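The chain below stands alone, shown as structure tokens; this is the form predicted alone.
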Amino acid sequence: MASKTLYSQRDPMLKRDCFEDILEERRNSSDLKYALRCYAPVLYKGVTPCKANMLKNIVLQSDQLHYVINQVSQESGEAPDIIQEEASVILEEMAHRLQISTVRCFAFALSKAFKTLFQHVCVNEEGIQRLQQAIQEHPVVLLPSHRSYMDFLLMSYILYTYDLALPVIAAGMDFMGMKFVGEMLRMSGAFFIRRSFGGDKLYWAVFSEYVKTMLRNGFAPIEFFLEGTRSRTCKSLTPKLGLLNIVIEPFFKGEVFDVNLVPVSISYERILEESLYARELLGVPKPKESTSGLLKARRILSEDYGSIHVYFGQPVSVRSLAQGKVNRSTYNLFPRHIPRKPMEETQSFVNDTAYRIVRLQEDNMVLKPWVLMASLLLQNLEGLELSVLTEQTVWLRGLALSYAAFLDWPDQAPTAKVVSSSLALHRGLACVSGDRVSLVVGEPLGPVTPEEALFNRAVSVLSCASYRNQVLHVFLRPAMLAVAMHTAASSKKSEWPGLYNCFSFLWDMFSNDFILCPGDTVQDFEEACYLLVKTGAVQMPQQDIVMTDIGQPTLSFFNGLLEPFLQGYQVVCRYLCEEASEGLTEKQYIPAVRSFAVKLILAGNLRCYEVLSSDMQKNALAALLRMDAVRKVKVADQVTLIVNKMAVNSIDDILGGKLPTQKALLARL
């Protein structure tokens, strides 16, 4: 089978895993034979597969669940038998019913679909071999990135292809409502959980015991998305800790020797939902999952979505990670079956682990040339000459590689051909007219209002931004330092505390928009300095930071990269200070900010369409809440936002280029 190798530039001697295109064999052999082939995966320490009914019985008879049932019975006054029956109903609604016949049907259907949709589906075989070994040694938790509905189908398809144990997959209840398809997913290994269950003690007990039973017994790898939901922006989302807490707890309690966490990075050259995501970010309601909607979506089969790269990372041992960080002996002070809230050191460990796993996902994302081109086009919304775009893409490629980007660039193809093929694949987003490349704006069917024209333009920009966002993790830290240098407007040693202050402020401000590991501010500042020096953008004579003659294009690009986020947060600050009413509710906030931004754009006072993104607006509010510039107060059934206008104005000033005045420790360099 065809394979190719990508290299990490962080260490010239470090070789990336080889990729194999698993569709190549599918194109040259029978899909029916593939689906019906002998499937005999090796399981954890030789255990035999567990039937769904047996698994449910183990859960219902567990000491942990009986303890909670008795608790709920005492609190509610209901008989334990009635509570036990409720638990049984919850488990029946939740549990998977994996059947190999259904898996084979999916294998056949997905082979047909993938060959139509994608040119290649590339998998790192060394990662597969590591996973195969890990599954036999300890319970395994698969943690894929989440950018598309396709992710969990793709994961099961790959494991079936390589004769690995199929995972049981945490899925939202939305899918269960899909006639026929919901049950097909259940019989392929999906178990369904409610999006939120608040203080429902019984539901939580059934859910957590179900997951832990599967993990303790090693019946199958467990799979869930750390981000909780699909990222509509293609940036990594802040990790959710609920399920991670559950799968790590058996190790803390000594019920398993170790747990292997396997980060999986799924990279799409072209995302199936790109325009759907853009519309959702602009306030168009997300379509409800339905079988009829799935059938209507068949038209996507006529499109070309390029390649997918799936990188199975090195298994991460929870035992090794916890060494010296968590004192497990404290878990021996209480009976194992009594539920307890995680201790502070445990919660800190789980939070740190979650961030590290998402960073590993980011590091192993395979980037295509289009993400570089999209980054350049978004800083030149009026368009670029094709020759200039080609020249700048080559320059940006070199910069990305020097920063250890995992870039898939055809080695033998001329640069002009690489650029033209990328434009052809993404012709719905960018077009060449004459010798000029510009973003495509959907053609209206008739006369449109200025607001509708603005909406069409915003869809194009946000769709393009979803590709630029895929490379942000590579450039983020030096970009924040570039913005800090621009803001501090000084490179003298005496101003370094101000420069670090500014970097630290941006780090804190954007920690909902990007994956910035808690406590890593100084380390990230040092990394930013190192990378800018490495590529010659700055020099550090006697620990001054000085921009070099050749550094201007790099620093200018980095400033432009973060400009939409700076402007977006400033618009939120302006709205809260100038327009927000006293009784602004949390539900009113996003429509109101969007309306305010629309007015600014239509009046010619704002050119940044990304400000209209609900994701950016939510993250800006989260930052202001964290910084105590805004507070939430519950009044009746509504949550009202209380704005400290002085604090918000101060933040707006800093974002606009005024240096923070508070003292800060000097970063080590």
Contents of the next structure:
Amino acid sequence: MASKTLYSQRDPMLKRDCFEDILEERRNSSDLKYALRCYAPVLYKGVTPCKANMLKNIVLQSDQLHYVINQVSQESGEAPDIIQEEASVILEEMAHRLQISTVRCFAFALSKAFKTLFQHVCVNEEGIQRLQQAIQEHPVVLLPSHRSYMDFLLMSYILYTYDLALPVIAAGMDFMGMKFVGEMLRMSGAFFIRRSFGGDKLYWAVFSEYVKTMLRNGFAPIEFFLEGTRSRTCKSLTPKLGLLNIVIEPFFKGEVFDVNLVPVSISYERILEESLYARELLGVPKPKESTSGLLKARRILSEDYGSIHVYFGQPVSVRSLAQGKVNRSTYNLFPRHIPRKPMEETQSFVNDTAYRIVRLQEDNMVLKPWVLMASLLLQNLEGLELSVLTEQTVWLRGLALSYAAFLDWPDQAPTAKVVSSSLALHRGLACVSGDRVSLVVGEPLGPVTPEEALFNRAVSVLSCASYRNQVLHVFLRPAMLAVAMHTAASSKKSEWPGLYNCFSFLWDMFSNDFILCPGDTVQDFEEACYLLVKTGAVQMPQQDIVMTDIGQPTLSFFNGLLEPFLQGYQVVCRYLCEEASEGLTEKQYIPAVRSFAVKLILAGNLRCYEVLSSDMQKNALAALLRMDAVRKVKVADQVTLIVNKMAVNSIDDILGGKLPTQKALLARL
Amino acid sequence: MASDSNSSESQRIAQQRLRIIAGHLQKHKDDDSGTIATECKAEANKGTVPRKRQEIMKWNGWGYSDSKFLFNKKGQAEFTGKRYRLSGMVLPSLQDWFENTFGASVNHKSPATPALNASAVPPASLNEAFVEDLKATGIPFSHEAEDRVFRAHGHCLHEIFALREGKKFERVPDMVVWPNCHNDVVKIVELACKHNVCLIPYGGGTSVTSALECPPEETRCIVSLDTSQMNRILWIDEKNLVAHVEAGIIGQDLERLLNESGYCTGHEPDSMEFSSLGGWVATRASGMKKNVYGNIEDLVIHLKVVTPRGVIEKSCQGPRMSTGPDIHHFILGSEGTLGVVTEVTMKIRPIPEYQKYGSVVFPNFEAGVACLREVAKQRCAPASIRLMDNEQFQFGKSSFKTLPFHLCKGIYIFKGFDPHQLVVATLLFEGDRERVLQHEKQVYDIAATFGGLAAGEDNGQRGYILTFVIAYLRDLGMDYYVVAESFETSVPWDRVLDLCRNVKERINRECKERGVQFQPLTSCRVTQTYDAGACVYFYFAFNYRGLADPVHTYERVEHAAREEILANGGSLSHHHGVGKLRKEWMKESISSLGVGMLQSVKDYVDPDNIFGNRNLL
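Follow the form predicted alone with the form predicted in complex with its partner chain, if you could.
Full complex below, order starting with the chain above.
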């Protein structure tokens, strides 16, 4: 079962670069001059930049597109000219129109905005140098994390600042709803893709050829968000593969020698959209992107959002990654301009690559002390003494550092100062009254129903959770082992095969909620063991994994850390077993679970607010679907959920602390 | 037998038969006195290649002993001898090119061992019984060290490098035999089978695939079967335009002799000065002018091959047959693993009335490839059309500067071509005058649509002159710490550019990663066009100062380059063959079932692995 490969893949003592504050210079010199300065970035192998129109022509005349146009024309009976015209319209709607003048406008405006909003915008300059090198050698794909609308403006701003080639950015069509802003973004390098175009062959062909043309010719770095959308929870999202497939394919087909993937981690000390996200998760629909909405957001200009850290990771060579994994010569027997579904080997490679990149993003996310404090506060919803909080934060800091967290802890400042300034910055979330620190509950306007009060509290909890979530990737694996040990302890079993079973169950269960690379269960288990042993929380005599005398605080913190997830999933299971009606549709699922949970909380039977988050509800459902405990059936236009109550029940049991039996394990296989 | 009642006529016939048989027996008695096989030895040897090859050829480098590049006392490059158009000329700017390209210096010499150290050659382990029987046939043989070492290698970099360094060969042939005709070969193969001796056929010795290397694990006596003395044209059939030729003949002799009768084969591989007809068949050779005359498989009408199971040949000379899979194709490309090709009937053509060289300059490689593709599409390729990349253009420019034929720069500079981008295609047209001129116009018109500018006959001709001396350049490089090699592939048209770019880049990257201190030279050219693709030829060289084991480094880089070729849709080989150098990729290339099919032929034809060079499979 567990192979004996040592825990080596991930270096716990990651070497990381230093940061430079790019706002510092902005505060000391003219923004206008900066916006108008000479901008002459180096390009890939010295290519001359390509005019947006020329690019469109190359795409429209490509063999790839012609093939699909003819195919669509034959299927639909329309003349090829008409389809060609359609393609041209699609391209018009999609294509960027990068203009340096617009970029300069943004450079000016953003300088002003950033200086008001943020204390610092820190960038690792060594990463910038590596990127500059990479841009010249091979086509570059920038893969930033996605937590805020700010992300891509910020990226372009930084590249402009360092005189690097501006990226073209894949953006969701919803931005186009904002009339003026949409065009501005287009002129600063954004190109727009529809959110869903599942079966539309022509759209796919235009889109993929457009991206590939830019990549092959190396006109500009391509930027997109692997996570597909902004993470509302601050956890990294399961990567989407569509665009990654497109940018990797030219390498497999030999059209480029290599492609450099550059993970970029953008960490916000305070996210602009903080409470917006929480409301969205609780079911208040996301406001449609509109210009006026953005203007209203000006309100936020008066607040302090702390600092931003942007870390440009080591460029990852697709060629090196694919070495020995994908046999490129399998592409030899098929004309390259005919679109083809990627082969299984390729698909799993791309999937694997996507996960690795997201994990690299996670690794270089900068964590602020508040993230640790939020983790502690969420385990003490009734609040805790400031001194206790301070003491535990210091303890947690040590733990985080020994697990290679990228913690930005002010060097010189005394701990009390660090804690108090964190609290000050996040006064919207936590307050100190007397000696106690507790979560702030949004002030009600007028009389409130119990439900409203509950939702107000939930907003605070979810907002706070979005900070705790930032540190989860550091603790996740040992925390899952801790939960497994806790479960095992109740049945007095500590041999690792049993623990591994339990760990593997949790790993599987949570693989929608967290970034767990497919197939890495064993490696993750080993990593968990290694980390817990390293910090002295457990010992591993022979076949056993046992807690040490000093292990108690660590293990119970870890259990507390995952508690909301365990509870949340259990609520979902219980709902499906006890409440769900026969013809439950997929659409009804979320509101139904929500009202089930609200009832439980109001009745005092549940204290977990996080289950109200649609994110957790979706992830739980996805896990149950994956484990075949729930099935989707399409009836007419409706998708209904068929619940296997036996299976859901036994999953509920395991989550509730019963060891998975061999039978349960088999059932899920 | 005839009955008693038969007429006197039948008795007369029987008498006659007896006389003939007696005559034969008489002859066999005379064998000992050394006057046998008169039909084999009747004519004096007219071929260029003597049995003692080392008398006219370098033992540790390319070509004739009297012809070589060197930097004279003034530091100027010179080509010695009288054999080539370049012979006796000084090439003043070659030094600059050489030093700038490789970071080498004429002051840093890496001279070769002056002479073969015979004591370092493994002693011959002879099969005495075989030697005895062979002596009885009168076929000449030798077990002198020089003869054996000469036939222990081809012209791979590692082979020549080892000779120059005076390194000991692990295994060399134990003896060399020189059959004079088909029947001699039959006898030798019979004896080899009888005494379980390993035979390795040796033609021109120009292999670049380690095909001539003796398998070190071979414990039997290894006999190198040198076909160089089987070099006669046996007959010419002008009605059908075919000639019947002994397979040991080398290219230049074949053309010269046919020219005397007003014919040619038109088969001109770059190695034609030394490579042999049998070698071409055994490796599926390709000639420069295949667009007019075809590759070797198109030229062969009939083959005679001696195998351990006997002689393979077809019963007629029909120009095409539907008689199951063509058995010639078991032989073509068999690389000496099945037997010895002894006689070949091949197509001949009257010498063309008119020949014209030409050249076209293109702004960049992409434009050049696009033009060649179009030419192939319109099926109007000249006898030869080759596209050299910018690196080769730079080299050509430097080596010919200040020579009598001076490069006419003006035009393309005027046109605004970037001298670091432009490439040149060389052309050779053949046929009757009018048609050549017409053809020429057609090709130049196509070229013009791709931005190509005609750059004169001289430039074209120069390109082809260089072809024959370029192999000599490697020896010069090796005198100054530069190792070089070439390799080839064939690839569909749409992948030509990607393959060239990726392979060059891979070489550069591998060199860097393997500690090569200087920027390597990577260059390629498209040397053949086909309907569906092209042949691409790569040159690769680097300065190896600072490397502990340059040959090993070189081999790793070439290995990586070949992997890159295969990953980019290129073939394992267009015409060099597989030998032992590229065996590891055979399964991948032709599937394991394909390898099995070849293996079963081998097992049937040569169950005891008499032809034990272990190429291919």
